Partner chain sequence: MRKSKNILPGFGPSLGYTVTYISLVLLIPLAMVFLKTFTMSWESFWKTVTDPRVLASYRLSFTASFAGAALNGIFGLLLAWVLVRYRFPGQKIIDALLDLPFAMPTAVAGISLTTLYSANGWFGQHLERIGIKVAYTPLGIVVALTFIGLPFVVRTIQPVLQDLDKEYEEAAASLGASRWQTFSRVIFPALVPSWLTGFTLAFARALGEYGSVVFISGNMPMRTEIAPLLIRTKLEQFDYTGATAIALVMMIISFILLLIINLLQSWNRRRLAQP
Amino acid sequence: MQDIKRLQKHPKAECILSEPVWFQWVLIGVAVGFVIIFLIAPLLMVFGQALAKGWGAYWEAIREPDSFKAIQLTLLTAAISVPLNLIFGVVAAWLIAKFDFWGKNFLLTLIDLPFAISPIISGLIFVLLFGMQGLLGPWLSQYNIKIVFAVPGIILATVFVTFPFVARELIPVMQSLGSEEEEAALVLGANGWQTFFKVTLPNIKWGLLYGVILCNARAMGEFGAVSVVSGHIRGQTNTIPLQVEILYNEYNFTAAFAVASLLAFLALVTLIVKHVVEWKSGRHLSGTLH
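In the form predicted on its own, what is the structure of this chain alone?
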């Protein structure tokens, strides 16, 4: 704060800290224009088209058997993949932030791998591994185990494309916290689980929640990888994004936008929760510094 005050007293501070009013309004106008064109307008279009024929047609499209199955499968996929990524993220972040070991940088690279690979390629990898003509396909067929073009394949693909989110949010948080508090707790007689739940978890809870929010949003909205491994079997392996594509290709626009509005609503809820978490996290960090 003192540095800022000294900077404001500097003879050139006015040039450094401010721009002409007209330039500020131009920047604001450009930002608002982008928000309206690329965010608000598409959302209004989705909800407007979804309700174009009234609430009755909207609920009928949502309750249609194939669409309802797609909603159930999406919720099931998220309910399985998010907790798995939560566990992996906490373990990976703890390992990377608290210990030095051979292969640490390689592990960090592996965590970022889904960010670097196209989701389509990710899905194709599982087909080459578990498909009928894949590496493990014949062995799985002997025991009548279905992974590709079935629910397990969808869950595996979703776990793969979403597992960096929790880990990547927690790693910098844990690194910034250090290990002094955990070491003090151990010296005072706490065991590993007590140290984690009483010391570590309260310090990382906002970062953890933030990662879970992002992970869940990606899990429910994933299209590319799931599209490859699902087989597009109506009423069985279609998630919400895949069901939207099918309905739209069949020119059933009202139903397509109705189902799509669920994902749009999820996006809005995610943004709101994300904002609340960031606000809470900022207050927590401010209180810690004071």
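I've shown you the form predicted on its own. Could you give me the structure of the form predicted in complex with the partner chain?
Only a single chain is listed, so you will not see partners or other molecules.
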């Protein structure tokens, strides 16, 4: 210990316990350069191209009827899939964080599965299930129900792709909090729902908020899975990312980037929320430790 104290006071300690200052700046320069090339430039490109012809053209592109319809469909998709996965996430996190049971790790792996599967396969499975050549397709068409290449298929594929997000955010938060507070509430006579809403929910609200925001960003931005199950009918089964693809492939770059900038903006909001949540929950967690 004495030796180390002396070592730290040694004039050359900086050099032995850290890198030379010039070398630190080289490393910082390379790292920042990488971030500028791979992250900042693509982000600036979206807004730069979107506004290349001025705000007038930007608003024009977003208010164009087909793009406007795409925005509406995206909002509808998120409005259905996010609450479904929010309820699932809370229930699954309660189950996994509060109880020990056989097969828990297997259940956790299953929840992670959509992360590991290609979005194209996530779309394909719904075509195989509900398509005309699929398992339920002929039966559904008897009743004139259309699921794939229509709006229900888009919603189903989105639910599939986004279903781990809320659960994944909540499970570690609830595990680290333990069950003592809930047990105290129950012992004092609260019922299960009161315990959840008055004890658990206030403790997990920031993690829950971030999970929902992330789930929502993915629901609105999902491209691969949705592009497989969508019928690509303009103004009917196009979500925002699909509309971006169509506009881009028609060389209508300004309009494509204008519509894309809505999603890029949503991505930035997601990052800001994450930052705020980390700051808030960091304070909150250190508060409960005392």
